[in-house]
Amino acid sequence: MDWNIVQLVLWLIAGIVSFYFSIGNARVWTSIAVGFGLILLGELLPQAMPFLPGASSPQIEAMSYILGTISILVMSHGFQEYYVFSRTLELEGNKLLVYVATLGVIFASMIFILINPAPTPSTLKVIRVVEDTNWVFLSLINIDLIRKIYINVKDSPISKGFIAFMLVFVFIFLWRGSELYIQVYDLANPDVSRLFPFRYELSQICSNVGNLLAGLSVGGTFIYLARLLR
């Protein structure tokens, strides 16, 4: 079996569930959708290589570990959001908004890319564990923000949703929390693998697995609630 093209097959779905979801419904969802709908751009970036002429492979290599940094931060403001939403239902801006403050920080990020000398192997490491420490401290951060939001909808119809959430979270963790680990590790001695080839193919395992449950869930857990919503 073929990881990565099983990977890529679950976050394409869930990536565009997000999109659709995002389009579909209240404001007050839309940075939640289109965060998790930016980790497919993440995953497909490096896959796009052949049909980018005049951008270098680390050049892409860098800006899909930079869309992974973009999307947790914006999926983590999204439940910041609608924290605050549920517990006062007040809620600023609009849809507009928010896609274009995300494209522009998109922007930004690829003019800085390229405006600059093309980044080493050991400068994409240190990319790679700035976006993986992202992703799992701001994961226990949303497990526990997404937690009471729960408490303040319990009884609401959607509920259940913010359990499935909680839950991606955890795969999300599991998968980015491995790569971390792999990640730190590499950085201070390139021959991990050889040296600890338990703990290394033990920690790929997690990443992989973490990976798929999390692509699983996140399209599941939109397509619940779209039909919730609607």
The other form holds:
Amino acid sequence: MDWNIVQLVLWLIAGIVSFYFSIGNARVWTSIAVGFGLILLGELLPQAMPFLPGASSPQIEAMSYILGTISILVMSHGFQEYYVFSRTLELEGNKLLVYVATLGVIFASMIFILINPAPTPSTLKVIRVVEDTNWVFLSLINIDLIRKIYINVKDSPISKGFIAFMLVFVFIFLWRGSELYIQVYDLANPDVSRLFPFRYELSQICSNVGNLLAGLSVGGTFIYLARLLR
Amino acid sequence: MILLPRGNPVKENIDPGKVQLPDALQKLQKGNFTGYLRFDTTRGVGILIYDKGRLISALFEGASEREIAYDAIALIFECSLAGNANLNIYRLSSELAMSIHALLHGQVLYKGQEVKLLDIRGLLGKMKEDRITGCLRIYTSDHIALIFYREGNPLGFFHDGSTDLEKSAENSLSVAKLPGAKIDVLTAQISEEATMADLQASADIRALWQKAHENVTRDKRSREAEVARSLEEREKDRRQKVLGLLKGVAEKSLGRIGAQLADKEFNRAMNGQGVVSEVVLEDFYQRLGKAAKLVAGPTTVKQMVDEMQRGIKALMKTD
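With the form predicted alone in hand, show me what the form predicted together with the partner chain looks like.
What follows is the whole complex; the chain from before opens it.
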């Protein structure tokens, strides 16, 4: 079974569902949905590179990692906003501002990549480590934040959706944590993986299963949320 | 209730609250007026009797109070200023004015005796025998006649429209023939006019008027404050009931956060207003609907708002 294709299909579904959800619902969901939607781009780009002529440039690969970083930051910001709302019952801002600000950050990142020298494999590795580090630590923070949100909105129609989100971040933690472990210990290097074959294999399995379950749970969670918010 | 025949009317049906009474009384004094002023007020009846420009008698009689002299004048002023009072001024002869004064301050021997059940001849004989000085008051609901006696002998008759003691008994006795006529027997000390003090000369009428003004204003303010306080209390109670209902429905639909949202949005919609109006409720539904979308779908929100509207409607009906 080709893990990459399955993962890509699942993220495609999750991305479309979350973007669609961001359009039809309250403003506070925009950042969360846009963040999850961006994962699709971050996942799609590296997978699509072999099939797109001229797209194998290191700048595009660097951009896909940056998109991944932006996506976790945007969705974490969304959960923070929801937490503030659940505590203070106050909500400000508008949807357009979220879209425009996200696009602005993506555009600024592109400019940053383009005005700097082409990223070397070592630079790309660092950018990817930064991305995975953000994902790992913000996943943990988000799990705690969502737990607090759940306590605040307990008994409301949406409350069970937050339990689903906690599950999503557990899977994401598994996926990105395994990847980070592989990168930090350079386990993808054949010389190293030969010395620690079990650790490498286990990390790879965790990463793939985590990725699969994360994609599956994100799509499922947004469909579940859409039903709860009917 | 003071029962007196109407004399010769000088002015009738005046609102004494709209008259500067000290000035009016001064005019009567300067004009050597003889007669009486009758004040029908919500608290009782006030009578001021003048004899040749001298205020010889003041009486106020209510359901549970009877004041004379300065206290009566003060009370008449207060009741006049309080509103819903009626003033009638009647001219009388000096003799009649004195007789009326004596009657008002006299004692009731018999009260409300049915004429048709009474042995009038026997009663008159008894009055003569006991040498009673006083008055026989014969009245129905519309007419009154007085027969004055001095030491058992009739002095004269006074009925509606007369200005002087009349010698003819015809008009007075015609009242006794009316269906439902009653008789009071009153005794009185008929004073000599020279001995009567002038209340207007010995009292500071303007000061009494001013004091009455202050009392009425204070009472009015206090009543208004009481009404406002009671209205405020009632509205506060209503506000609490409305908020309780809204929070209850919101909690049922959205959980604890629903009750919190309802509380917050209600206070915002009220925006310091004291009254829960339709406009306030509409604003509240809009605000809550918007905020509730963060924790529930449009169907749940609509059902919640519908239930709130039904609840409020029922609450308004019972209030």
